[in-house]
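First, one chain by itself in structure tokens, the form predicted alone.
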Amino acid sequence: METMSITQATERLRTSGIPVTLQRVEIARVVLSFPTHLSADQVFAKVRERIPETSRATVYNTLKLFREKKLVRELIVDPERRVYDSNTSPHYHLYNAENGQLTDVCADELQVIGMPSLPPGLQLEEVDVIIRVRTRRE
């Protein structure tokens, strides 16, 4: 699979109605030329491999746009653990403790039924379902 290229990150970036620099657009490119699970910190050494002047608060705060306008979807996989997945469809994950492993799971491969009652003048956002697993132990 190839790596989107500057014109198709330009033209993502723009019909979300975000502005276009050079950092974002590699960041883009970074982010969301496959399905991924990365960090700020992965996605910040990333970036820095092509454009080297790219600071940590510019990668952060692009992550965070790209998150208002839907672009990625912010997962806390655990309390020391945040990464940024590029797949916004509905889907959950499993989560490989032990690795620390993320793996998407096919919405259609678990039923969540039901949401609870929630308090005057508040909507539903998004659910997140993350599956935790571990080797068994014999």
Contents of the next structure:
2 protein chains.
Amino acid sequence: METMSITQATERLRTSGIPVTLQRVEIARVVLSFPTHLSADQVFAKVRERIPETSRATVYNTLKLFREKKLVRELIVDPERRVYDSNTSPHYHLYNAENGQLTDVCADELQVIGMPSLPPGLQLEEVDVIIRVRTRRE
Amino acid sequence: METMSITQATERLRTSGIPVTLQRVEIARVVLSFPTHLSADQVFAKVRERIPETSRATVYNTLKLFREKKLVRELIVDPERRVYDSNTSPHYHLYNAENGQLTDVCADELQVIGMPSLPPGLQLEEVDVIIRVRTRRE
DNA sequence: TTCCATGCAAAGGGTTTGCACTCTC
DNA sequence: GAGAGTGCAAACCCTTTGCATGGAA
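Alongside the form predicted alone that was just displayed, please also present the structure of the form predicted together with a further copy of the same chain.
Entire complex below, previous chain first.
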């Protein structure tokens, strides 16, 4: 599997109603080519490899934009940083705080049942399930 | 329902193997008297009302200590701050990002099934379920 | 005396903001 | 020429750290 082409990334942005710019295309290629769990700063570093004239602010702005347009999910798992998840199909997460590793758990494998009916006036946004693990100690 | 007494708080600390100090007693009273979802700074402010000679560092240290001793759970729900949950029985959370309100959902009402068997060498720490909602828009 | 526990202020790290410049429509 | 997108650096906020003081065993 390889990084999506510039053409593909451009198409992806247009489909989502996002005005195309050089930086946005590259950010899309970094984030959307594979299922990833990258922090904003990791995205920033990768984008810089190809497009050094990219600022941190632009990366933060763009990731926020991608989130609003549902291209990525913002995960709040580690208090140190937010990570952006390009897997938009329903799934949950397994998190090892010791090494920061985050793994997808397919929604088929895990079900949340008995979802309480929401108080009127509230609308379900999403359900996060985080399975926190650590390395077993003897 | 009212704030637990100094005696009760002291007892609670001793039971948990935490050396008793003035500040820790007051922090315990603030956090453990009721089911709460307070940030470190909210705890800091409340503790200061009674014991003004309390530093932010002490509150942070103490909350970390309480967490290690399982007196509270640290919730990672809002990227802006960690909140400390004094409800130690199994339960999940409903979170409204618009106003920051966090509500407990009893574990009886909601079940997570099909928990994947963990890879060898990993130990389950806990499972967080966060139901993210927002105010319904017409 | 030897540890903790604490207060205070500074540092740290991720994220946001303010402002000027550029480009596009 | 108005508005959006961007780069840069500074500001911000929550949390941690370093260091000196104070107390308890």
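Keep in mind that this is a model prediction, so the values were computed, not measured. Residue numbers count along the first chain shown, from 1. Here the rigid core means the biggest group of C-alpha atoms that line up within 1.5 Å when the two forms are laid on top of each other.
Enquirer: So, superposing on the core, is the move of P116 at the CA at least 2 angstroms between these two forms?
Expert: Moves: yes, 2 Å or greater.
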